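As structure tokens, one chain now follows by itself in the form predicted on its own.
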Amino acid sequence: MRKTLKELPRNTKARVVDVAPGHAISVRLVELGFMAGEWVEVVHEAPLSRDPIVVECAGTRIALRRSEASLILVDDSPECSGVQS
């Protein structure tokens, strides 16, 4: 099922589908490794506000604001997240 990275539950793997174009941070997110086909997982959320979140993508852990994570579209369907490459 497609959703934004912001909506992805903790400890759930998903594949990046796209990064929303036209935002100032979009190019930087792609440079950090959020490219179509990459695996991504939310590994930590800040207590209380749950902002920022820590995600693992392309072998790197990155802290993102939820507003930034909302620009990243992911797919966590069972056939997509069953086997990690």
Second form
Amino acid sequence: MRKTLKELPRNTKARVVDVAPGHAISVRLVELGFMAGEWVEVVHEAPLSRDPIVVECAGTRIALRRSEASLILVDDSPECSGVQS
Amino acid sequence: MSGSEKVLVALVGHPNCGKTALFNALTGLRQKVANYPGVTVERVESDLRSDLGHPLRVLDLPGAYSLNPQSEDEKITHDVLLGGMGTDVRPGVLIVVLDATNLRLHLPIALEVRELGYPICVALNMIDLAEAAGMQLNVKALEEALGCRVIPTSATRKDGLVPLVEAAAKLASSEFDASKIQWAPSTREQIILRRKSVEDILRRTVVVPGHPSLFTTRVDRFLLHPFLGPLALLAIVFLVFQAVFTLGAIPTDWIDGVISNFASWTRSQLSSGMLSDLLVDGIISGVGAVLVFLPQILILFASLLILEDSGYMARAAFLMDRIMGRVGLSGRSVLPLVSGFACAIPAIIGSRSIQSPAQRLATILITPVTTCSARLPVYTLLIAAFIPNTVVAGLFGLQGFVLTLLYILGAVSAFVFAGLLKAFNLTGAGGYFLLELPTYRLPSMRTVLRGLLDRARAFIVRAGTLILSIMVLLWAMSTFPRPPEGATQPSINYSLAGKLGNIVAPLLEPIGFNWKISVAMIPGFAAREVLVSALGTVYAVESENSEDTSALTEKLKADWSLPTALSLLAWYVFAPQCLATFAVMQREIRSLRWTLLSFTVLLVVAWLAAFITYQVAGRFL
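Right, the form predicted on its own is done; let's see the coordinates for the form predicted in complex with its partner chain.
Now the full complex is given, and it begins with the chain already shown.
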């Protein structure tokens, strides 16, 4: 199912579909490896508010707020997440 | 500069590629620290170690993920590489430093700078860690794919330095004109294209991929745990401040002893008179008052450097981001604000790593309120003189309690100020937080040592130049003009300082400051800690008997009421009494409006805080 990275539950693998353009960090997110087809997983959530989150993507751990995570569209359909990277 | 004929070799790479450790391995511990034209950002540049055999200069550029600058320090790298920094900072060769354990993330910048046309070679850094992780790579194939030399290096083991220097030296003879570079920001398509060719290159060159660092994953499970993580953070902060105050006290006492011995020795060698007064009361005690807290500053900086180099600081930023975000800051504000407890100046400069301009401005504006170590001598003096050393609740001393309270007041005020800036939307919107959490590493002692040497040098230079000249000036101001023949009042009353103090005294009278405090306050605007030595000068000069050896503490006790002392403490929590801070602030944010506003607001708040303290204390104590 398609959703933004903001809504992706912890410890669930998903594939990046797209990064919304236009935000100050859109380009930087792509540079850090958020590209279509790349595997991502939320590996940590901050205490209490569960925001920001730590996302593992292309072998890199990136901390970002959920508001920025909402720029990243992902797909966690079973046929996607069933395949191990 | 003498080295200007030498070709400048710039190290380019991501923030976590081990670039600085490599720089240190290439250059040894001597270096020239200058600033980039127009900005206070440190320009770390040095001759290559002579035993490496080539007359090259090496420049350590601020870490950057790409040439699309996202923060002020990335903009430096961008400007240098595109020739925008003038002929003085124009590299002829680039060494692109890559973290061999994460080539997918690091390789794109190599492709990007190659596109600029620079002669480049690649340092495949941290190769020891990559090999330990089981990675096998065909270096020859990677050289073919990139079209340049690729040298596996390990800064910690000093592997690969000689071939790296050979490769750079060979490139140094090639003609390259940085002023002719054509550049436009990469489009998303170009970035994706670069990443795709990186995938392609990796397919052809990586024989066996390394397994990801299990150590980091395991440690993070504990340090980023929802409950244990914050506890660990608190424990680390507690340990750092314990080290600053308990460990730091040992060399502090020692330095203090040396200085007072030196002062009395100097006095015994000279006949009493003006020269002796200038040397002992003006210079030795003035500069000495500043040098005594060098150990504490260095311990704090050493802790921060270790925490940063190990990779923990990014985790602290992650854990703190929510709280910081509430008041319009970001997790990235944590490091600058904590270093503000040592000194606001490196803290303000350190804020350049904050990507969002709004968050960076807010961080810089609140930094002057964090309890920098220059306040410590003032606090210590007043607390020792006025707060009884009784034990409260059978647990802690009242003196320590008051000191802690002052630190907390500083931190809380910083948050309140940030909150106000956010509430009135003064610094603008657009805050975000995005930070790579690097793999945990053993901190490089060389990097830490070098960072410390820089700070110690900067601090001693400051004590030896700025503060020294202020002390001489103050001494002259409080000595001249000499009292007329047959004067009845203390001689300082006739001096320039006495007159100035008397002019501002009416303004400070409602907050309980006498004219002597007002006099000492004037040089105190140059640097807070000067107040202590200035009070020493004012009170020593005033007593006609030069053999009067009773400590300053005793004199203050006799001269001030408790409300005055408390009021001065409150004043010092807020007062913008460090002009250097505001000079740096102005250079960093380039807005005279904000700098002046910040100065004025802090001055008014300091007066109000002192006024309230004085009035309330006068009522109830």
